[in-house]
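Presented as structure tokens, the chain that follows is alone, the form predicted on its own.
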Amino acid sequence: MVGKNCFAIASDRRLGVNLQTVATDFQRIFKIHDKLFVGLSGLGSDAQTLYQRLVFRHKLYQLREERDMKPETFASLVSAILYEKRFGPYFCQPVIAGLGNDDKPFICTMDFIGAKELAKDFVVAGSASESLYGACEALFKPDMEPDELSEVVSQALLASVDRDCLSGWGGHIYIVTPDEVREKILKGRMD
């Protein structure tokens, strides 16, 4: 979700196989650089593999270009990596969030084969996406400050995972501004 020169990216902490919970502290949000994060919902092993490939490609870009990748460029890279594996896809839905050169927030999500969905307000992915759409539409306001954005994202995430039996065990939120990155752990439903 975007705010005024900031963005928030959030996920739940449950890793499960169907209805069985495997882990309650699974990391789904990964830092690419100070102003760019990627969230990978879906199959846990594919998310970790895809993250390692993305870090590798970003480091190659840094060596060649001597600068960090812009969010738009990173989104195109992720899309290309997913599309090249379209016949045996990574079972991941990436959510990409970052701040561009002018500190304008950029967010997008993709399907399993890399078809991008760009948005100006918020994007969602994962098993609780239907309830997340409703909560985010109800709570979103344009040009929110970081503190208000943190509260809105927290409420939307907790309200949504309470309505989905495959999500939960709290939440993990990053609020990114041009100056700082704030991390917040939420306590939630524990079943």
Given for the second form:
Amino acid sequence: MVGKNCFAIASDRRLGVNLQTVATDFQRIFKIHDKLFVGLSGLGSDAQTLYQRLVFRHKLYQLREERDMKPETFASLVSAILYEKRFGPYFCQPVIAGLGNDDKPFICTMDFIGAKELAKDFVVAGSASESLYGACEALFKPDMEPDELSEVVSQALLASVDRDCLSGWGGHIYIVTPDEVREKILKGRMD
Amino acid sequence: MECVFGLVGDGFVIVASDTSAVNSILVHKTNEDKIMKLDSHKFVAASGESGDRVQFTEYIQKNVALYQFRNGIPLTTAAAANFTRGELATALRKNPYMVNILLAGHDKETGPSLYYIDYIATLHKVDKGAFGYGSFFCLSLMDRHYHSGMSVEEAIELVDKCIKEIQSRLVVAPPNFVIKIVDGDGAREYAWRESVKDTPTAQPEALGV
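Output the structure of the form predicted in complex with the partner chain; the preceding block shows the form predicted on its own.
To see the whole picture, the full complex is given below, headed by that same chain.
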């Protein structure tokens, strides 16, 4: 979700296999660089493989260009990597959030074959995506400060995952401003 | 029907697995060791298709040894776990290994650790993990009784509770279990829990050959 010169990216913490919960501290949001985060929902294995490939590509980019990737560029990279596997895809829906030029927030999501969806307010992905759309739409206001943004994102996340049996077991939120990255762990309904 | 589970205690990791080798309705043997030693301080407890299980764990074991020969130092548990996940992930879309793995190890710098590696190559560091139908019973028992920093006695008590639960509540429960432990002193077998012993076959002399 986008705020005023900042963004928030949040995920739940459940690692499950169908009905069984295996772990309640699974990391789904990864840092690419200080101003770029990617959240990967879907199949855990593909999320890990995709993350490793993306970090690899970004490190190569850093070596060649001697700078960090812009979020828009990164989104195109992710889209290309996903479409490469068009007929044997990674079962992952990424959510990309970053601060671009002049620290302007950029968010985007895509489906599992790389169809980008840019938005100015919020993007969602995962098994609880329908609930998330509803909750975010209801709670979103433009130009929120980081504190208010963090509150809104927490409420939207917890409300949505409570309605989805495959999501939950807490929340993990990153609030990113041009100066700092704040990480919050939420305790919600632990079921 | 295969059950593998493990938990991290105070400076050690305990893994236990059933020891039945089964093919459809036939039990080939009841003392099949499914917990393979990777090196002096690591175990890989695997469950799944028997052929894949043996082949894959041996492959990992030999590659871990090769690393040590080439580089002069052993792999850390995390590195071994990530290598295993990489192999599973690479094979996933060609010729998947149907093996679920719990990788337990002890490193001098970081202490004991347990890694849960799915057959789809999902890797996660856990304090307690279980695979198979037995996991439905073990995980909740461990959730209730586990706390961080358990002593060996407390951990074995919990493992025995899990084994008892599996044997009383699982319809085709495995009769025998093996328990192994990894700590600062190395990886070794701790105990067997046997309710059925493999009877030895008649000796050739007795048959008059």
